[in-house]
Amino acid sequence: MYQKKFEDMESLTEELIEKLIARGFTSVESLCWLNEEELAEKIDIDQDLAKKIISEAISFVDQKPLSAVDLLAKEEKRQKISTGSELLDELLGGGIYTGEITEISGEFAAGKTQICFHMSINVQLNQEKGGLNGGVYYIDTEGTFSSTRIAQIAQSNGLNPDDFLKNIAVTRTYNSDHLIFLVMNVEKLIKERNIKLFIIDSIASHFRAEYTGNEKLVSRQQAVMKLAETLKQLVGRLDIAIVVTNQVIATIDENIFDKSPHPALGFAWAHRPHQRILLRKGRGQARIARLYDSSRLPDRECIFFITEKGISDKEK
């Protein structure tokens, strides 16, 4: 369901829309609890108004519960895109799924970016062929995209690359903050050219770049959930699949049991993607992708590869 914000509001105007956020409320049920005595003394209006603000922010909340049947329904309904290879897909229950949001994670050269390049091709086939006749929107934060790379996925697979190619949106950004803004006012973007895959490739670089050292943690992580809090209402409300990509950081406290590589952006980050992925590498072309902290999905590996061809279930 979408959710809706001060914008959508006829009683707010910016300057009551900016007194609010200056006060410290952040959405609109934040206005649900208060009474218009209290409301009209935080942003100075008169009682009236602010009653006819409650009054709206109240019918904007759903206080109607829906059945898990319901929602069983509605998650049936969820469209995937093929990955490329059908064990992968297998992995992650048919393919990655519209409405979540799908992290892959994992170090250098294990195939985060390769996986990205081939689903940006298979979205824009047919749903027979595992794709949604959609297009992308790529950002990319460390200067990895490739279209001669994607070309050749397309080429390998006897598709002519020009006609993906010219579907794919790139945007490079170069700090969080274009980052944060770019996904803040991508909805108009995604309406316009039909996006059904949105890629942020990766997710952590701008941040851990910019906000190093302890004094600095609080500030990155209210960042990284404001963007997190963001991408979640994109996938409520619009059908689309959320790929992104992220570094793994290596575990240096030795209290810690688990010394394994584990994804970057801490806590802040690590319970708003829906399916998590961990790629490590294999022998020769080969990748182990490990699923875990999945919101529908038990915990579990596959081995797929990577070639010529893009993502494959056979080495070359």
Ligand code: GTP
Given for the second form:
Amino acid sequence: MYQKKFEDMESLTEELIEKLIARGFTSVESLCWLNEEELAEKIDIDQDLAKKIISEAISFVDQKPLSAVDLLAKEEKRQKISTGSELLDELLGGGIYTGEITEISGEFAAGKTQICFHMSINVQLNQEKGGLNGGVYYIDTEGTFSSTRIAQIAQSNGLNPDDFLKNIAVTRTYNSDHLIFLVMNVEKLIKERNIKLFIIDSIASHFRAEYTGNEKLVSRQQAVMKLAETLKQLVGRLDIAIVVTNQVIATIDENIFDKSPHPALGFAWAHRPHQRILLRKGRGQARIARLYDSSRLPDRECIFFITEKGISDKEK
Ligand code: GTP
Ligand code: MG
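Since the structure above is the form predicted on its own, I would like to see how the form predicted together with the named molecule looks, so please show that one next.
Below is the entire complex, every chain and molecule, led by the chain shown above.
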């Protein structure tokens, strides 16, 4: 279901939309609660127009529940993208799903970016080979995107690098506002370029660099929530998979028994991903992935390797 915006409403002019936003209205739904006198008074219009706006808003709001059977059919239609490792795919219930936000977190060199690189190739393959014949939009917030490494993964898997690199659109962001702006305006690009995989590598870096100190925590949480909400809406209405990497931070609170590293950005972000994968380093190129917080799968772990060929089940 596509969530309607003020811009979709015929009864609203740009000027009226500005007035609504200035008065704190953020969604079409927020108009449905008002009566015409209240709306007329709040944005200084006559009651006939207010009535028209409210009835249009009500007609937009989805009131008919779907049966669980319909929802099952919808869930079964979701498609999967292979990570490159069969074991990691199995851990995820077959791969990374469209219609879902998947978070990959872990310490430095844990393999977060390498998984994104390999998936940027795999999503372009056909379904039999673990892909969706789709393109990639890659937001690089840390400056670690590497066409050379993606070309190497393609080549060592017997693929022509140029065929794959051309379907990966990349933006390097310079601050959190830039990131939020891009995400809020990404829909056109996704549709034009048949994007099936949208990657943000990583979601945490700008926020952690810009919002330092406890006094900035509230505004940071608000900015993260805005980004998270926009991502949730995108994945809900477009047939894409969203993969977001996240840094980990150590627990320093004396009262918390479990001191193991956990993903950054706190509660504002923690409940948004449909599943979370935490990576840790094993011996050599081995990596351990732990799946948790999945709405459809139990917590569990698997091992994979980072090799010249990308993400793999074999060490060499
Ligand atoms: P940060 O971005 O620093 O937080 O880490 P990350 O989790 O994104 O790490 P990344 O995915 O970049 O993994 C880096 C690791 O991948 C390196 O330490 C190497 O172990 C491995 N790696 C990268 N390129 C190659 C390669 O060409 N061959 C092999 N065998 N391993 C590689
Ligand atoms: Mg990285």
